[in-house]
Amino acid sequence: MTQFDTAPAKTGDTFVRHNPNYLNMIFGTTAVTPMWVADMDLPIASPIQDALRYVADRGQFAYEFNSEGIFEAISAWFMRRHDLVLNPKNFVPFPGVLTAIALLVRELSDKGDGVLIQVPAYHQFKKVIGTAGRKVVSSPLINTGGRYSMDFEDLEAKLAPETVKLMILCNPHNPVGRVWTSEELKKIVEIAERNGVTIISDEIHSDILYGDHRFTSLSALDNKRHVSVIGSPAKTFGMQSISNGYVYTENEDILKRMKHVEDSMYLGHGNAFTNFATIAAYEKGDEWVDAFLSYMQGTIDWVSEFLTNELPTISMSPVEGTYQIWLDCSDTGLEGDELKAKLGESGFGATPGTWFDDEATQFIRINIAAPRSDIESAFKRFKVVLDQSAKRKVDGMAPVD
């Protein structure tokens, strides 16, 4: 048994990932096995528990600040991890990912503008873009085989137009689990300089990592023009609820306007126990990741077994990077409401492939980051509403003598 193997005990509702309100109106029902949310139902790694309970043994929650040390602490971390050369001063915090894109997207385009993105793409992506009054452009991902990769000619097409003025990159992409090679990345900087388009990259995936597969920043590129970097320790360490966002560019004149937004709206004071919290976790996390990067494979392995033995009318696309897996159910032969309905029946909580892209009504997406006997038994019985639905349709095919 590992540390992995027992999820901490749900103390009552108000886990987005539980929470019987989310659960009946996805799934409805709330007997479900929650794999939906792209969080963790895991326990974090001791340091960061340590460093919490040392905040709230002092009993004193006074004005404090140590961005210095948080930006430098995620700085060792990325040259550790990644072989990346961050500066500390480059970065800019925000109260998360998704605050730091959605500013970026108001400070570096007009109304009306448009802001590209891969679908299948983060369904929040779409809300960001347009709750700021700006237009959806969708590019879609090319998948040979489950295999996704970028289209550049419609990349190049898409971002011609002098309207359309920034790109929202996911890397590892959330959610075909893709890593992008420098060289893919560096055929998206190209065109993106071609066209005077600012990629945006949401690399708070940057840390999962499967196989041979190495993570490659555009900050690493050496293209200090376009690119603005985000992260969080949020994906990493199971952080979602203490975890600030950060923003990192060797753009001069981004890092000034992104640090005037965050001094204007005082988005900068943290929190004790945030800020304790993440550089406990850059700092002494390293063998807490491993492990958990191990018992994903693991997941990962045993779903892949499992489909091909036992569901091989679902396939897995290949998971490089995230904790989440993207399935083709399309040889079930269930699509839209109907495979939702079959998700509720057999209480798997996957989510929905509409989600990340409206023609992906036979897909889902499954967050593994749970004990494995959780997933193991989500899909067990999966197979047994699949297979029953199989055989009615079977039978209701079958001659009247």
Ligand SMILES: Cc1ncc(COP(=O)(O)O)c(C=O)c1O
Second form
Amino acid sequence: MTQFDTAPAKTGDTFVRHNPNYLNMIFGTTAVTPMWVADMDLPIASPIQDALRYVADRGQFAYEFNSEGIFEAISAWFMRRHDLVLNPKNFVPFPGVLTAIALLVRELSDKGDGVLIQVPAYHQFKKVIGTAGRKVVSSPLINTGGRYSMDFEDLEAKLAPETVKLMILCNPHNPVGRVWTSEELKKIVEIAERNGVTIISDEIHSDILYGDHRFTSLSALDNKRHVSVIGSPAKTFGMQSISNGYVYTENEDILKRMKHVEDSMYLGHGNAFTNFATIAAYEKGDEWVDAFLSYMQGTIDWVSEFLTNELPTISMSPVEGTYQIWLDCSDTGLEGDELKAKLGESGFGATPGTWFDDEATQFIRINIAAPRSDIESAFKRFKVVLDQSAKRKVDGMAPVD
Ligand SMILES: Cc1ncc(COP(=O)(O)O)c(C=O)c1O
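Got the form predicted on its own; could you also share the form predicted in complex with the named molecule?
Entire complex below, previous chain first.
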């Protein structure tokens, strides 16, 4: 037994992942193993809980400054784990990564401008762009036998028009699990530079890496003109409901403008729970994150073996990073609503691929940050339902005599 083999007790319907209304809406039933939203169904690191208890026990909730220590702790973490030098003075806190992206989009482009995303893409990017009155410009990733790569020619063409001002990069990539290499990143920076486009690099998944894959931040590349980098402890430590997001940029102009946005909107107000928890996570969370990553790797290996041996009609994209797994169900012969119905029938609470790409009707994404036994039983139920469905199809096709 490991610390990750038991999910914390659920104490109400306010958890998004388990909320009955959402489950009914997405799967048509509440009887599912929810593997859709990208948070954790696992106990978090004890230093974070200790920090939260410390704040609660003080019994005093007066105005409190955001400690400078947050950005020092984050910078030290990135140095320790990724050999990345960050300057604590170049961060600006925002309530979340999406808030930060939404504000950057408003600050760095005008209404009607184009913002490029690479599809399949984390579904909120479209909303962030659309609700800001900007236009979504999609550049499809290239799928070669399940492994995705960037289409540089398409990027070159789509970033060329003057009205396209921004690109939102997901690095590492949710949902396809790629950890972009420095060569790939250098190429897109080059293309963006040439076309006067600013890249907003969402690096929220930067710590979730497997095998030899190494995270390269855009801020590690010698490019200080266009690039902003965003992070948060949310994904790394399972702090989705208590984390802040951070813009990091070495572009002095963008830094100044984002500090002004933060100040003028009173967004840096701070929250003592968030602040103390964040420092505890980055200063004392290494051991927990290492154990978590090795648990995730074990689950990935289990899924890979199960698919090969028991469910060969489903294939998994190589998981280089993130705890999202991208599955291609094309060989099941199911797609769209029919595939969704099978998810509901088997209680396999995966996110339909069409959330990330209109064309991805035969794909699903699962979030594996849960006890392995939950993932295993969900896959076993899914197999039973798919086998029955395949058998019905074959029986239906058999000649009647
Ligand atoms: C790529 C990416 N960015 C941002 C977020 C959400 O970040 P936040 O909750 O800090 O707004 C997610 C959550 O799934 C994500 O996958």
